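Just one chain follows, in the form predicted on its own, and it is written as structure tokens.
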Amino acid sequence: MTDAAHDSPLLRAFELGRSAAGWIWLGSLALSCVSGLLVPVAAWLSRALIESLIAAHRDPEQAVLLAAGVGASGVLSALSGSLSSLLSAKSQRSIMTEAAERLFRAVNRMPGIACFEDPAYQDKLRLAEQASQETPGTLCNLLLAVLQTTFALVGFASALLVIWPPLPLVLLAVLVPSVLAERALGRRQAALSAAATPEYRRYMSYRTLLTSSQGAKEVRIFGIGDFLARRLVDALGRSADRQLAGQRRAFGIQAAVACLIGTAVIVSTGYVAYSTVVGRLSVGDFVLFTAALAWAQGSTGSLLSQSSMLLASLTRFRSFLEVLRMPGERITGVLPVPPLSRGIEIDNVWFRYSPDGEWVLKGLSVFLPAGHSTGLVGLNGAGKSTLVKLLCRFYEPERGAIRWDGLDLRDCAVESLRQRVAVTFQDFATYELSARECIGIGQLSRLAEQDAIETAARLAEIDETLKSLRYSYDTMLTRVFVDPETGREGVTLSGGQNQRVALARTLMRGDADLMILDEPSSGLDAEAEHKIHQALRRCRIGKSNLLISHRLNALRDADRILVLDDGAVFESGSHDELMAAGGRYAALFAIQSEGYLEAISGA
């Protein structure tokens, strides 16, 4: 697809159609075209039949032929349409499975996480996602009727301008005004369907919450199901509005439209019913015009509804479009990044996540040496999990800049970059996959290795727990899905025991030359945090490695420890100098001993 802003929707959509279907869709769109000649063939056929029975002198086998004639046209007519259907479906299969790969590509080409948090974004997502879907298949639809329709009317409009030849202009007349009202009605439509979609997320964040594993347990011990289930239904209830709007305004247009249409059939059938009693038209030609009338009624409902609906879907398909389209945010870096030598240079970085938001990060600098360890200290606010997302390149510094030996990463590719970093988030994703796709996935490429991701689960100290398991390692980590190959039920793990398979998840990078750990034993009980902290030490040996946690001590072997107060460093030194020092870290180590003293005591 082309990046031009002022590409048609409807070329667009045709085109993926084409390149997702190919000759299949080609191949429907042929059948419907001789679907749609073999009506008005049978039409002429059955006047001529008519004819042939009433006429002074029958021809019993002429009789015969034409009635043949007819049924063998209503046969491969119906046989066209049923294989036109067939490949029809088939082909929206394809376009459907073409249109969602090409969506997610272009997801997943954003780099940063800038366009995830914004709610306008997700509203546009959320469009381009059901566009996607509807969208070809709709157009699909549309061109089989409109081939099939105007082939047929090609055989009807001879016998029509034989009948009344300024009947197809009485028609034309009345047909007009009913596609630029369905027209108007359609973009109507797809306006307030966009208006709906920010209720229609709410409804379904809230519905979630009550149906997911996760949220169950909150639901239920905090009693709030009936306070969620009343925000879900005020949600729905709100977008469903804006739709029903929507529905009082077609009909208003479509019953006037059925007027008009109305009154085209009440003139032409009586003045063909008049002409047919007085003589000037044949018994025959009152069969061919009410047959003829019949099928554009029914086509003409039918074409003025699914363009009515094309054009909502079109609209709605731009969102789609302008999702292929966006350029990616402002990350870009073409350089690759070198192994890590020297270290990471922050220099007076300052950061917010909006032009009006709060400073978060106020001229932060720092020094992260290659091979050492920093430890990340701060109350909640103070910046941590921001910077780690800086050094990720999730978000690029407002001002300032961060160098990796020397190098701005905003000169880097971001993929190079990230396959030099390894990161344990502290709101770690849990991945409803096998236990070794949840640990292997830490590197795509080693995913087939199960030495590899073993020896990741044992340094996380969860490599015994997987074994344990009904499949071991290849045992589904939910219990929503079963596996899809195999139909077997899986587990849900604790939180602590998740945590360790995240933390897997990151030590599969090995060769990673920095490694981020935000909050890497929060779950954990003191003993397995102990077990999980001495392993990290070897790993970390001759790596740069920064470690963020809320328990000081799990940073007390750090080569160096940073305090951040308000966006900026506070303080730093090793947990010796810092305890000497007197200041921020010490008070706050102090606290925790004492909690720590007094739960031994208590005990």
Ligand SMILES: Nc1ncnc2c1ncn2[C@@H]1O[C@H](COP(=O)(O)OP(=O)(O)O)[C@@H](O)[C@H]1O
Second form
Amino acid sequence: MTDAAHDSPLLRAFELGRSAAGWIWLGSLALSCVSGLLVPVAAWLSRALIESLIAAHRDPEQAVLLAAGVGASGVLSALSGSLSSLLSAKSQRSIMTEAAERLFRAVNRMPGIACFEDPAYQDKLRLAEQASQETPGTLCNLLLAVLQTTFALVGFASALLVIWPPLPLVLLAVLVPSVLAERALGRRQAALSAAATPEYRRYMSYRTLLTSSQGAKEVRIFGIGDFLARRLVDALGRSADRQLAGQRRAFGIQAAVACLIGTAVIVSTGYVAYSTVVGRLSVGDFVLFTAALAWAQGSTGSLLSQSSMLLASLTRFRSFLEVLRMPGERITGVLPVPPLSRGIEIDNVWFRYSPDGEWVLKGLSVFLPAGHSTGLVGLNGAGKSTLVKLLCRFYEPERGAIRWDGLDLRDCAVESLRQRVAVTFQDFATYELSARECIGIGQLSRLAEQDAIETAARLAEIDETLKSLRYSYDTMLTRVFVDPETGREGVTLSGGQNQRVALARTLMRGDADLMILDEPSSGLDAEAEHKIHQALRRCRIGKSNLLISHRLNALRDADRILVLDDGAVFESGSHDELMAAGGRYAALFAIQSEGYLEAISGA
Ligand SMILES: Nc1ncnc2c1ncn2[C@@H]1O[C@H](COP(=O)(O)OP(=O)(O)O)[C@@H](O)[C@H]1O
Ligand SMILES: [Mg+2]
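Switch from the form predicted on its own to the form predicted in complex with the ligand and print that structure.
All chains and molecules follow, beginning with the one already shown.
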């Protein structure tokens, strides 16, 4: 098979159906052939029945048998049709879940996070998600329609040939242009739905603001509900307008197709009726013809609408395939990351978030020795969190390099790097899971180890709070969902408590080579933060920590403190050295100890 053929969305969709649903999917296709074939069989039997009713020598037994045959083939056709629908619904379920699994695995394989800030990737993802849910279904339905139509056509072809030899040709002459017209329409529709995606995503973001518990507070206190709802309606309207743009044209094409089919119906019915009246055809022939015609009208209608739907969704399926392919193109570096023995060298690193944006890090050079605790301070926007993201290789430096024991991070396998690093991010995530899971997922392999989870929680000083909850560690830390197994309701923790849960999650990886805490302090008081840093150093003797805080006091015990300013290290040294130097650190420390803490804090 050539590459192009291998990449045909139709073949890939078929392969998805076969591998996800196997025999059920093939079985539903086979049954639909049987159901298709039984339609002409019933029509032929009806013809024979009528012929026997108006024949010169009538045979009552034969008539009863034929009548029974007509009934039986009708029942069988209906039964195999519904069984085929049942099997197809079953296979659609498998196909849909398989498609979702492949899609989100591919999303998880994206090594960095820049893609999630890229509108083009988000659009593609939205289309891919839509395709993964609908394409298997549309493909199934189309294949069923094609098979049923084909088999019925084969069955009817001989009948039609008997009635009027050019009739199948007339049908074909009508079908081919109709299919071509629908094909053009389907393509256009897909392009329009792609164009509608950005506005639809905008609609979704307003929707989240208006309906999530986080958004609901600000929406109410600022009274911006109607303002946002207006924006939501506008975005939804614009998205629908883009979809609608093609409808007028579609109407024209569909009207032309309907006229073409109508003309064919008038001409052929007129001809067959005339031939019956003049005695060239029998009444049975006329009945057979009307059955064939009714079938042809019904099945061409469904065939046409299915095929235009399929074409539209196959175009979206292309986005699905692109998203699946993407991670492979972007992953570089395969070397395993060894345990940190010397240290991490940040060598003249320049970084900005977009090629034409402002530099965030401007030639940052510093060495983080293994086994030491390094404190990092600096005003808001100095680039502290950016450095954390570079250390996790979510982004790569534009110039310069970060080296782990001399090994350029670009040459390392990202998974291997991330197994050695544990981080509490400044904007940590909250999960709609039980307290146990919220902490345990910090190290999935120990999700079932209650002791490990409680130890981490104790270090983060959240253990007692969690134990006092109604269902202890089994309490869901969300009020939006109930526990899926027990139906128990959950709780909402305070900001600071959530922060401690996030910290406990990181502490599940207490043996990580590098632990980074990025401002784990907004919800904690200064003394609590200092205590956590002390506890961390106690339990991580010989390991490396990078501690970021806007409270200089919390970092006073760090082996070395770096003051980051304007994308580079402004000064560095131990607390005592920096105080003695009387530079920026000393000035900031003086302000903070005078109690102006909150004046420069935040972040
Ligand atoms: N994802 C992003 N895309 C574009 N700019 C960003 C992004 N994240 C941070 N920045 C910018 O980078 C600068 C440094 O941010 P950050 O590293 O978060 O600072 P700090 O953690 O020291 O407060 C800020 O000017 C911020 O606006
Ligand atoms: Mg920050």
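Predicted model, so just to flag it, every value in this text is computed and none were measured. We call the rigid core whatever largest set of C-alpha positions still superposes within 1.5 Å between the two forms. Numbering follows the first chain given and starts at 1.
In this overlay on the rigid core, Phe14 has a C-alpha that sits less than 2 Å away from its partner position between these two forms.
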